[in-house]
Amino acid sequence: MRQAGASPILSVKNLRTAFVTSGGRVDAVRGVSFDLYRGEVLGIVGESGSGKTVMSTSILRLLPSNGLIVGGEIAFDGIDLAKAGTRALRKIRGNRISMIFQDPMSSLNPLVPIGAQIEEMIIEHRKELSMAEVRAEALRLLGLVRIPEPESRYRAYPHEFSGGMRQRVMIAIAIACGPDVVIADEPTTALDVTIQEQILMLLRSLRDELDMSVIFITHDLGVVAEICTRVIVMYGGRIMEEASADDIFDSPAHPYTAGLLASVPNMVLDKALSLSSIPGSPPDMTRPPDGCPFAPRCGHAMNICQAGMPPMYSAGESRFSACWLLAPEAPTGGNSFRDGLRHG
């Protein structure tokens, strides 16, 4: 987890990613900056279309052919991944930074036994190992991700595994080379609640055992509460808020974050509180707004919110919010959300 004075293991600065489509250019990520520290689980949360998955795939340059990074820096171990060549990227993908995708059935090869698929990653990056050592390592990884009877499951095919077990295989592949960073893109979305909890527990234990950092992409605030130490909230391709997981749930510092929390059932909170949805629709990213992308849906918006995007204002210790309500010159009184921020 983040320590005072520690240097980030990964630093993203002003990242901008776009797609060229028949309907025009889509600006999916618009100036995203954050740091990731060793041993922490950083949650990236937001509605579908907020830019969180595009941001994560940009880190490893796994964008489709019509996607491109149009600006910014992705600093990792002295290398700018946004500009790195193919040879440098191959040494990092799957080795130093790996990814767990949402749907293992579309990521695993249905015609290849799972043991061979784990071995493929090991062979690619750990060429000093003999084939006997590669097999032993694959079996060790199956045990590490809590797959029972690794010897007998080693030759099984993906369709012979349950959804949760297939996701464990994906995790085994992701950690095969002892990466510094694992990016988990909605890894529990297709799983039932019981299996979801098992996968989260597994990721937490592996984070501790392997001293790795995790970027956890999700739209599920319940998952954020379970596993994340720090949270970034995205909307319209931008970061709206960054804070510890506790601060996000206890006192959100952006109206969008507050709206997300109000739309999710919470058995801990007052059961008499009714759920509410956020009115309106996400912005059209072929014509992204100049101002705060959430302004048209925000019940606290001011004229300035439409005119320009606010900077990240401090909202307390190690927490920030891109909201004009936090500007020093913002008028006091008469706005319940702003007054709560300043006196909460």
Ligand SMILES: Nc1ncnc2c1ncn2[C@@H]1O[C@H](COP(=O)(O)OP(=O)(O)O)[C@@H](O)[C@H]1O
Given for the second form:
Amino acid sequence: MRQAGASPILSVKNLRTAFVTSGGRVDAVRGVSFDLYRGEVLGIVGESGSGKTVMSTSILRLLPSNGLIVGGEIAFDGIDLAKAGTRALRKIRGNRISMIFQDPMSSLNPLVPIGAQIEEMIIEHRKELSMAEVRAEALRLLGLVRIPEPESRYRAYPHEFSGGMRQRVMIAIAIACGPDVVIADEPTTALDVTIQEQILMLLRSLRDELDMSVIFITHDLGVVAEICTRVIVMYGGRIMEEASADDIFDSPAHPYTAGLLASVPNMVLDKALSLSSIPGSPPDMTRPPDGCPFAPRCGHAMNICQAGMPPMYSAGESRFSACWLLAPEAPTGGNSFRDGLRHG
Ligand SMILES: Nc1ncnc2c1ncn2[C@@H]1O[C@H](COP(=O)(O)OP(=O)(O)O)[C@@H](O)[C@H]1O
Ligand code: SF4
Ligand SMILES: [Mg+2]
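For comparison with the form predicted alone, would you give the structure of this protein in the form predicted in complex with the named molecule?
Following is the full complex, with the preceding chain placed first.
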């Protein structure tokens, strides 16, 4: 939770990440800034291709070989991760900041029993432990992620587990060293709804039990409603809106957020919303637009929207929106979305 005056545990400032491809340069993340506070679950939401994965893999410098951080800062415990050397990064990865991915099968080694894979992480970062202690710790972690009968499941191979159970193993590996920050990139997207629900519940209770901060990445605002305290909405490699989860659902302050919200099935939010997806498709990041990336799909677009990217405007207490409708000099009256923001 964000406490007044508390300093962030992780602070990303103006992060820019690009790829070199045969088709030219891809500007995937274009000046993203946010703070993460202790104990909070910060949601990063946006359609596929918004730059969520590139942003999060930039934090631990786990980018593919054609990717490069071209600007900005990632402050964590007095270190700038954007510029840190390999040794410093190795000490932080998995230990102080860890990641959970969508597909546990691609991260787990199919030839190694799951107990041994959890132990590998413990051995790498907690050299003071004896082998017996490492084993006990692995069993404790299996219990912590609610895997039944840890003693017998310890020797099982990944293929003997269901998708949900494999994701629990990945979570056990991610929390093995008591990290300060866990980055979960669409951890429930590949799972069916009931299992997704169980994994969200597990992450929520681990956040409370272990006092860690979570960056929870998803394309699904419905999932955000269940787990996040604060939300950042990304589109076209930029942040469109930042607000508390409650504010996002009560009254989105950006037309893109409003569009995402309209596509969430109403039983999730228990609100009378009609289901519709936003017409059009995300921008081509080899030729990123100068102006608001959402302009070609936005029903409120004005001339200025194509010309320049709007700055982050304050849209109330602890909430910000990058939309020209919030500019103080924007004409008043006649726009229902803006009038709702100004008077609501
Ligand atoms: N290895 C890569 N090479 C070139 N472009 C990439 C690479 N990985 C991602 N991108 C591009 O970066 C943009 C953001 O992708 P990504 O972060 O994966 O989106 P999200 O996670 O929000 O779905 C997309 O336009 C995608 O095509
Ligand atoms: S800046 Fe313009 S195009 Fe972008 S969301 Fe706001 S009104 Fe729509
Ligand atoms: Mg992704």
